[in-house]
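Here you get one chain, nothing else, as structure tokens; it is the form predicted on its own.
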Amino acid sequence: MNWIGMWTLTKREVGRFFSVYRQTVLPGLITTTLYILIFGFTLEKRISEIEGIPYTLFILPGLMMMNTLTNASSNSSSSMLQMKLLQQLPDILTAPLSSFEISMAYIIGGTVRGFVNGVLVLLLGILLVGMPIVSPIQTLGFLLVVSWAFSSMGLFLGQMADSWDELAMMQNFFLTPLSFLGGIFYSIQMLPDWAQTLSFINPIYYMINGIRFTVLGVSDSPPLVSFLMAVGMTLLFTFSAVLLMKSGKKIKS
């Protein structure tokens, strides 16, 4: 392992989004605040509680998860695609770094961004509405696993995309719809049977229910299933990204 090389590349990836925090951190906090004000405080007059939880509190874990997975995936995907389009990737590929080490640097960078944004939304919920946390350690641990899963997914998407339009299409037609259909603003118990069945094939549904359980102690599905789904996605996309990096397909072209 070239620890110095991997650390240098990781430091660059982390520093890249911290240096432009107005684009990578603040928008998520502002958007979440607007969701709380518009959907939370407004709809709470119509929907007072879901599963015994005040509506504003019920949607906060979902907003936290949406912010986490969006930032984690966009960081690694945009960084990889930018390096490809600017023809800077060959310089990294010729460095004394293995495909595993390069992949880990990009994935860790996205993981840190997703985790930081998730924690900031968590703190925002505590400050704005006094959101309780049933298990802080499990919450942070689950946020970390999900950040890694979607950071590795983002790296894979960035490797596969050949243009910003392709990457935007993957995100807009996959991540965004699945996030909103994953139960952020509702419990699937409120849906008809056929819609509940469709929710079970949505992987982001399990991410949202997992974080909702660690924060509020309620969930529409077994927490263990959510954890296993997060771990499974982490392993799948991490191995996929590393193997694609090693093969050079869609990377060196």
The other form holds:
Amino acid sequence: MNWIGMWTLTKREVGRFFSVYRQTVLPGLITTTLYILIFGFTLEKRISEIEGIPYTLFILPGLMMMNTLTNASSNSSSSMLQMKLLQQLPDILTAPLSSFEISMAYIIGGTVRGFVNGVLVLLLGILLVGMPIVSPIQTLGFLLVVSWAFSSMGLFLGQMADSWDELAMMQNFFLTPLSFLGGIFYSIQMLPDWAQTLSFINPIYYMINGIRFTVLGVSDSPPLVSFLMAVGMTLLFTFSAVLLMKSGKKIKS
Amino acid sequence: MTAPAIRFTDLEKSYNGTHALKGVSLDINDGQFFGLLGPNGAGKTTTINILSGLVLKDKGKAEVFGRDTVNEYRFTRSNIGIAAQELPQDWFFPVEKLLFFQAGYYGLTHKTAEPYIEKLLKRLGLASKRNARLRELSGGMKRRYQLAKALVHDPKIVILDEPTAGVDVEFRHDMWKLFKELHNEGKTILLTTHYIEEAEMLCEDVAIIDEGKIIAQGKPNELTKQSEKSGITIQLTGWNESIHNKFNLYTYTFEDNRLHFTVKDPEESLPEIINILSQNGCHIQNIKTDKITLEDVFLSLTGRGIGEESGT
Ligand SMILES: Nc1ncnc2c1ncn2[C@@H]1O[C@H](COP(=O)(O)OP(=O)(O)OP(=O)(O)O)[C@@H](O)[C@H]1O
Ligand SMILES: [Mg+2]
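Return the form predicted together with the partner chain of this protein as a structure block, the form predicted on its own having already been given.
Up next: the whole complex, starting with the chain shown before.
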């Protein structure tokens, strides 16, 4: 293992998004604050509690999850695509780094960004509305696993993509809709049967309910299923991203 | 016998439809200053990128000090430093930081790399630009950064892919001086270029590549001696395209009002050439017959100038 090489690339990946924290950290915090203000001060009076939990609290874990998974996936995908487009990838591909080491550095970079964003929203929730946390360790653990899963998905997509347009499409037509339909703002028990069934094939439904369980102690899906889904996605996307990197199909000619 | 620094054996490569390399074999010895010369699209960069692992070859073998570049890539890549033809951009980090990253990829800690990077920045005239972003550097400065990046892990082999493309004459001469110094320090250098002058000036050995094949190889003066030809260079005004037809039987290039012929016997050809030119309204300003250059070698091998596109 070229540990120093891998560590260097990891530092670069993490340093990259911290150096532009206004684009990578602040937006999630601002949107979440807006949600809390809008729902907390206006809508909450009209929407009754869900499963015994005030509405603003009910949506917070989902918002946290959406923040985490968008940030995790967009870090590795956009960094990979950017390096491709800016002619930086050759520096890494011609260095004595293995495909595995390169993949890990990218994935860790995205995981850190996803995790940091999730934790900041969590803190915001505690600060602004005094959100109680049922199991803090499990909350952080679950955030970490989901960050890794979506960061490795991002690395896979970043290798596949040839333009910003393609990445934006993934985000806008896939990640964001699935997050909203995954039950950030509602319990699926409020949906008609057919829509409930549809939710079961949405992987993000399990992520949102998993984190809601660790934070609030309520969940539409069994917690174990949520956890297994997250681990399954982690394995699937880590393997796919590393194997695609090894094959060089989309990054070498 | 120790293994050569670089050995290519029967390299073949196609990019969906373009047969870029058609069996390239080359040996470059330790400490040699080697030039790979060829027109645009000849396959120079492809050859180099196979060595570095950026391009996946279809057939053949590439070795560094006798070790395979695929199976033993950690060893081979550690011994190579590449100044790529394509210049990179970066929005996030300053020059110095980028060099430390680069050193890190090769397994060097910040501490180990520091004195050497300091020396490199000074040597390449980049010290005052250490905190600049790449986009703030001039084209010539970017080329220097590219070279610094290639040298950051002090490799035994330095690969320069058209390292002086797009820089002015003064800059070019500075770079040449640097390349010579590196060579004197014992580094093996593989330079690709389509500036004949650059190859003649620097290289001990050259290979000429055209359309994915090596068509000649040797020391520059051997190559020029082998060919029993000479060059005639004519500076003129009043050229027009229709004159091309009149020279069907000659091997020549025309560029910037400068005609260059490759001929067997200047005494026999010169009167006829002058005749044709004056009959077609050209004013000859200057005539030079010279010893054959690498340009003539290329011209007589391929029938076109080295500055012209391959495959036409
Ligand atoms: N990534 C690629 N995809 C498709 N074709 C390619 C690719 N890279 C190179 N080629 C083609 O392969 C051939 C050889 O290209 P190469 O870049 O090796 O030439 P070169 O000698 O370096 O040329 P130049 O002097 O212009 O740099 C050319 O016909 C080129 O168009
Ligand atoms: Mg080239």
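Numbering follows the first chain given and starts at 1. Please read these numbers as outputs of a predicted model, since none were measured by experiment. Rigid core: the largest C-alpha set superposing within 1.5 Å between the two forms.
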Does superposing the core leave F200 with a CA shift of 2 Å or more between the two forms?
no
Align on the rigid core first; then say whether the Cα of G40 has moved by at least 2 Å between the two forms.
yes
